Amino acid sequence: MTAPTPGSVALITGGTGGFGRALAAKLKTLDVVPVLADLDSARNRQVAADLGCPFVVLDVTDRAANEAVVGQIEAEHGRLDVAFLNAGIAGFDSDALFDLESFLTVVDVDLFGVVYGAAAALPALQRAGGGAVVVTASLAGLSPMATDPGYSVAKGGAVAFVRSMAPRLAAENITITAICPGFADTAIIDPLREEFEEAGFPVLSADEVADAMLAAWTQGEAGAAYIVQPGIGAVPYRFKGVPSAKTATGEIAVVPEALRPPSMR
């Protein structure tokens, strides 16, 4: 693993949750400054204080707030080198066949929170001469869960966002990647924790996921989605190829130049 440059500045959204705490602790040992962004509460402020990390208030569904946080980081720390877009929630229990409000709430946080965070961070990364965006997606974004359509759609959208943005960011020396953990030991599985334990089903530790997040920053391949599973570690997901269109003469059709980002023309 390539070690980050000491003094680098990292934004971690959802920074006081399980993954964020574990990542922040690892970054501090590498002399990186982790700025923890999360909803305003005494508990979240205390977590940041206990870790010795700066804390900024952020609702990731607020576009202006994302921009303000990045501006605050640049003003106080001089730069931004990596944005870990990690904030996320799961769907809510409901007896309804399809709970539209729950669906929209999850998509707002887990997908648009990523989009707003990236939009805010990219200009700062450009000003720093390059950097990275690491998105916490989920295995559900690759293999949707029937029990939580909102979460599956949001995480699948996050993976698609990463893959579609990667080529255009390459020219700016910015790498964007996604990690796709399986079930992990965080508050998201609390409603089903007993079932996991009774079944002897292995769950990831926060440290294992944090290791994958760190590796995605320091050695991630642009546009890659890394599966993280117990006993396997982090491995890149190999997307199946989509058959290309054929011309009237049977040759593979080339995508028009206007549809390709500058770095691929």
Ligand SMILES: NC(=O)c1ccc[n+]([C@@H]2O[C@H](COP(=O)([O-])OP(=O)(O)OC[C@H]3O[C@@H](n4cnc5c(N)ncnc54)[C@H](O)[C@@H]3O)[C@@H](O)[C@H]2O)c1
The other form holds:
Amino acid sequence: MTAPTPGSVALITGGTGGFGRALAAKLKTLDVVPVLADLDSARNRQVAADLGCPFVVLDVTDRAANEAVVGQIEAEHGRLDVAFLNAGIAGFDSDALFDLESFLTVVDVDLFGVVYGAAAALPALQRAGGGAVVVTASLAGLSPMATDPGYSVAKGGAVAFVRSMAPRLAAENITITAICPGFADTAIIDPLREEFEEAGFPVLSADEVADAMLAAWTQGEAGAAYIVQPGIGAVPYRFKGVPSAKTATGEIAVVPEALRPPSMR
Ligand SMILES: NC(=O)c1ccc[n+]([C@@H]2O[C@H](COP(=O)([O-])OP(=O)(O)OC[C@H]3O[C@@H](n4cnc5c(N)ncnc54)[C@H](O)[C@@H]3O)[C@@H](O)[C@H]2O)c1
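Switch from the form predicted on its own, shown above, to the form predicted in complex with the ligand and output its structure.
First the chain shown before, then all remaining chains and molecules of the complex.
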């Protein structure tokens, strides 16, 4: 695996959660500076202190706060090389046929949190001469999740965001990728843990997911969405192509230039 350049600076949103901690520990062994951004709590500050990582307060749904955090990282560490946009929540448990509040809350954190994070990080990555954005999506972004439609929409939106942004970022030497883990052993699955254990259903370790996040940074293919599943590892999802339009004479229609980002014209 290509190792990251020692001294690189990484932002990890949701950095004190299960994946964030596992990734931060790995990055530290590679001489990368992981800056952990998370909601403000004594517990979160302590997690960062225990790992020996800088902590910054961030609610990813706050657009201005995302920009402030990136500014603070550049001011304190000189640069930003990679943004792991990883903060996320699951929807609330509810008996409602459709819980709109849950839907909106999840989309705000899991989709708009990613979009604001990327918008804030991109200028800093440009100033660094290039870099990477790695979005923690989910398997639920590639297949429907009937128990939590908001989560599925947010993660699916995050995958679509990554795929749509990739071509326009390539010219700036910025790679954007998504990772799509199945269920993994972190706090987010606490409400389901017993049922998984009883059913003998395999879950990923946070360490396995952190390996995939690291690989997505150092050797990820622009626009790729990496599925991470127990016993399989990280594999790029092969999207089935959408059938192309055909012209009146039956030939495949050529996409007009206006539909390509400026950097690809
Ligand atoms: N564990 C799984 O089964 C699993 C599977 C697929 C994807 N994911 C995704 O992985 C990511 C990391 O989750 P995890 O499994 O480490 O769970 P986790 O609950 O341990 O970590 C999530 C972190 O996000 C933070 N966070 C929540 N809302 C935030 C906000 N508004 N602003 C900033 N930080 C916020 C939390 O404080 C927490 O530290 C999430 O995006 C999650 O949806 C998890």
